[in-house]
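First, one chain by itself in structure tokens, the form predicted on its own.
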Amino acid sequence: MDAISVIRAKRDRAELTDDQIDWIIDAYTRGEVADEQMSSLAMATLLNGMNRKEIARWTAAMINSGERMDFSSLSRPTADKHSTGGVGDKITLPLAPLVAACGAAVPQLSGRGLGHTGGTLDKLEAIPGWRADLTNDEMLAILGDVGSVVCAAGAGLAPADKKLYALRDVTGTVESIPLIASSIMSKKIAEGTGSLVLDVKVGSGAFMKNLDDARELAATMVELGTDHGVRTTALLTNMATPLGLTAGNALEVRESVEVLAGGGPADVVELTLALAREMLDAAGLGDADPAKALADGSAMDHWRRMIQAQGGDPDAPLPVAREQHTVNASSSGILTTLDAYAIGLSAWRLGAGRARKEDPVQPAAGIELHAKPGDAVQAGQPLLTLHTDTPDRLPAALEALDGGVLIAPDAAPATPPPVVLERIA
């Protein structure tokens, strides 16, 4: 077996055999296959695709490249959620403790932001003292005690995916549906959760820009999960506009705490509850009422315990940016567009995100939204507040907003579009 024959097979639109897939994943993980060879195969896969049999085998090979976690010792059923990434997507923060408050164990392995999409770990690291890196024993202990944990995946979990993901990011092959699906599902299946709910974002701020691609990705991942014995469902959700009223790390933590306190933006609450109901149903806890757990304070109690268990201080003040800049409405009318990609790119340029994995982020950087599409606005009214510790970033951040904020003078106030577009099971 050799890398060139595998590359040529996919280049020529042939179906890769099980032996070819097993060999290339194992050899790449061990360093026998060079990055330039694997990047060539990734590009061939992006251009020519994979069938269901190939994707299933590719996923299994990545799972088998490392360890598998075991939560069978827990007294609670396990349920997890994965989002394909968006702008203002802070849902994991209120969701994990909320589902734990309803009786499930939530082992949430999360990642960092890259480019215009935010990362859950970056957000939580805005809380003084909180740490993302836990041993497997620490993770199990917190799950047994608190019921939820949000942490980084260990180095032993699907190491083939860790190498391949970094390669895809710098070779223009992130958007391949087979590679996205196998990347996400190899980690989630190796993680050992009993059930999984996928939040597949659709729109300008998501990797999947149109409904057909999002539907294909969701269906592929649901099939992979089901084939590996994980009860899996997916919601297709709107990412044309940022979720909630904040994009940025500390800003999103603050908004998440507002949701746990019984307030927060309607769209964040709606999606949090929709995903919580899916997770609880998949875990066999469909009689639990997550809305009640938000209202009675039990979700907030679990949040505080979860943060403390990972070294964080839930009462500590969150970082505040040294510089703020307000963008006002240029005219009166109805705000018709608040483009998620433009907001995400602007927040990234302010310092909320990173261009390379090793780059630091500014915990306090980001954007506050003072209106959402469908709202009536007056000329001079604040629309956005930009936060940064480095004011020289403001011109580039403002440039990113060009064309992303549109006001129609003659439009009528409109009902916001639905947050949940479809369910796939």
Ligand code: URA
The other form holds:
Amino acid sequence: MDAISVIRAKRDRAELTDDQIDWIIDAYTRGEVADEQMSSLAMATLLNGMNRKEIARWTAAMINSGERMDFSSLSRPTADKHSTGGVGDKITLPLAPLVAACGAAVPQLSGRGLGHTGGTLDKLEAIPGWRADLTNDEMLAILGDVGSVVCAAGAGLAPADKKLYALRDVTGTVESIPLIASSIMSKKIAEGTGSLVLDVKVGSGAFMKNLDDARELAATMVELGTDHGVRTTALLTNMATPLGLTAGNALEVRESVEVLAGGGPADVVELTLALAREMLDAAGLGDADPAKALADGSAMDHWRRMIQAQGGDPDAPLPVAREQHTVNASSSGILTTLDAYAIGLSAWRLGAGRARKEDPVQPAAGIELHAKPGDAVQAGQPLLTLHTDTPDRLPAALEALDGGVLIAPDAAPATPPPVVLERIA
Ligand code: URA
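Show the other one: the form predicted together with ligand URA, since we just had the form predicted on its own.
Below is the whole assembly, all chains and molecules, this chain first.
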């Protein structure tokens, strides 16, 4: 077997054989296939696609490239969720302790942000002392004790995906449905969760810009999970505008704590509860009431224990940026657009995200929104506050907002569009 014949086959739109797929994933993980060869195959796949049989085999090969975790010793059913990535998407922070408070074990292996989308680990690292790297034994102990854990995937889990994802990120080959589906599902299946809810984002701030692509991605992932014995469902959710009123690490932690305290923006609460209900149903705990667990403080109690178990101080003040800059409404009318991609890019330029994997992020950088699409605004009223430790980043961050904030003088106030657009099971 050799890499060139596999690349040529996909270039010429042939179906890859099981042997070709098994070999190329294994040889790439071992370093026998070079990055430039794999990136050529990733581009051929992005352009020519894969059928369901190829995607299933590709996913299995990525799972087999590393270890599989085992949570069968836990007394609670396991439930996990995965988001395909968005702007202001802090949902894992309130969701994991909430679902644990309702009786499930939530083993949430999360990632860091890259590009304009934020990463859950970067958000939690804004909490003084909190650490993302746990051994498998530590993870199991926290799951047994607290019921939820959010941490980085260990090096042994789907190493083929770790290499391939980093390569796709720098070769313009992220936005491929077969590659995204196999990347996400190989990690989730290897992680060993019993059930999984996928939050597939749709809109300008998401990898999937339209509903048809999001449906296809969701259906592909649901089928992969089901075929591997993981009860899997998906919600397609709106990412045309950021979730909640914050984008940026410490800002999003603050907003998540507001949700756990029984407050917080309506869209964040709505999506947290919708995903919690899906997870609890899939875990066989459909009688639990997540709204009650938010209201009675039990979700907050789990949050505090979860943060402490990973070295964090839930009472420590969160970092505050050195510089704040307000963007005011240029005219009166209805705010019709607050574009998720523009806000995500601007927050990233302020320092909330990283350009290269090894870059640090500024925990306090980001954007606060003072209005949402559909709201009536007056000329001169604050619309956004930009936070950064490095004011020389402001001009580029402001430029990213060009065209992303639109006010219509004659429009009528509108109710916000639904957060959950569709369910796929
Ligand atoms: N998240 C992943 O884990 N992989 C992808 O390919 C895209 C989003």
